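In the form predicted alone, a lone chain appears below as structure tokens.
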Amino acid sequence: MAKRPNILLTGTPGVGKTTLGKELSSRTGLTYVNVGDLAQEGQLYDGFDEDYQCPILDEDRVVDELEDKMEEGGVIVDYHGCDLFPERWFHIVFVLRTDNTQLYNRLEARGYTGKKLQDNVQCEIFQTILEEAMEAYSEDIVHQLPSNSPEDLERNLEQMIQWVEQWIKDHN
């Protein structure tokens, strides 16, 4: 069995991780894992956040749940946080970035309001996820990509597919 890379797709909610991750999976054959869906299916929660009106992720249980799959390789992990995952899991980390006005509109369309909407847009303005990724992983594997338009999506997909193909050639 050929070795295949593990990829982390991260960024503020609404930047396009899920759209990109699913399409990358279908074009490369890598396994796509949306951490939010995984947590919901396995009820991997540790309480409820009243401010944001959402369940609190049980990070240890999520890591335990993913461990075997990550050891096998060939996984695309989609999550808006990145410092909960072991550094050894990923061969490359892509941080998607979106223009603040566009992000605001996307989140509003999802029903985000008030504090949740403001905090997520501020998170993007202050590059919170990018900085988190730079601190959690070796800087040479962290790459930021613009995610504002269908053209960006296609360009990002092409770059990622080329990277995956090259990684597989180099490691098999």
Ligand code: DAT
Given for the second form:
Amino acid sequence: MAKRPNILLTGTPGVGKTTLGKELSSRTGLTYVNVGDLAQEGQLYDGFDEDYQCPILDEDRVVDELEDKMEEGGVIVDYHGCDLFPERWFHIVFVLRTDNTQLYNRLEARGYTGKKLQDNVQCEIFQTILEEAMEAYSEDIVHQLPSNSPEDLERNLEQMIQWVEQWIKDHN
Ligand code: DAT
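Next block: the form predicted together with the ligand, after the form predicted alone:
Every component of the complex follows; first up is the chain already shown.
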């Protein structure tokens, strides 16, 4: 079996990780893993956040759950955080970025309101996830990508597919 890279797709909720990740998976054959869904399915939670009215991720159990798959390679991980994963897992990290107004509209359409909506838009304004990624991974594997339009999506996909193909050539 050919060696294949692991990719982390991260960024504020609503920037387009799931849309991009699923399409990248279908075009490359890499396995797409949505950490939010994985946690939900396995109930990998440790408490409840009253402020945000959502369960708190049990990070250790998430990491344990994914370890074997990541070791094998060929996984696209989608999550709105990035410092919970071991650095060694990823060969490249993409941080998707969306303009504030655009993000606001997407999150509102998703049913976010009040503090949850405000805090997520602020998270994007303050580049919180980008900074988290820069601290958690070697800066030369962290790439920011604009994710505002269908054209951005297509351009990002093309660049990523090219990178995946090159990586596979170089490592096999
Ligand atoms: P995330 O997984 O980061 O929370 P998503 O993939 O669910 O985001 O996308 C949120 C919404 O934005 C969804 O309605 C699809 C839309 N969207 C995603 N990428 C886009 C893009 N590049 N251009 C326009 N809309 C996009």
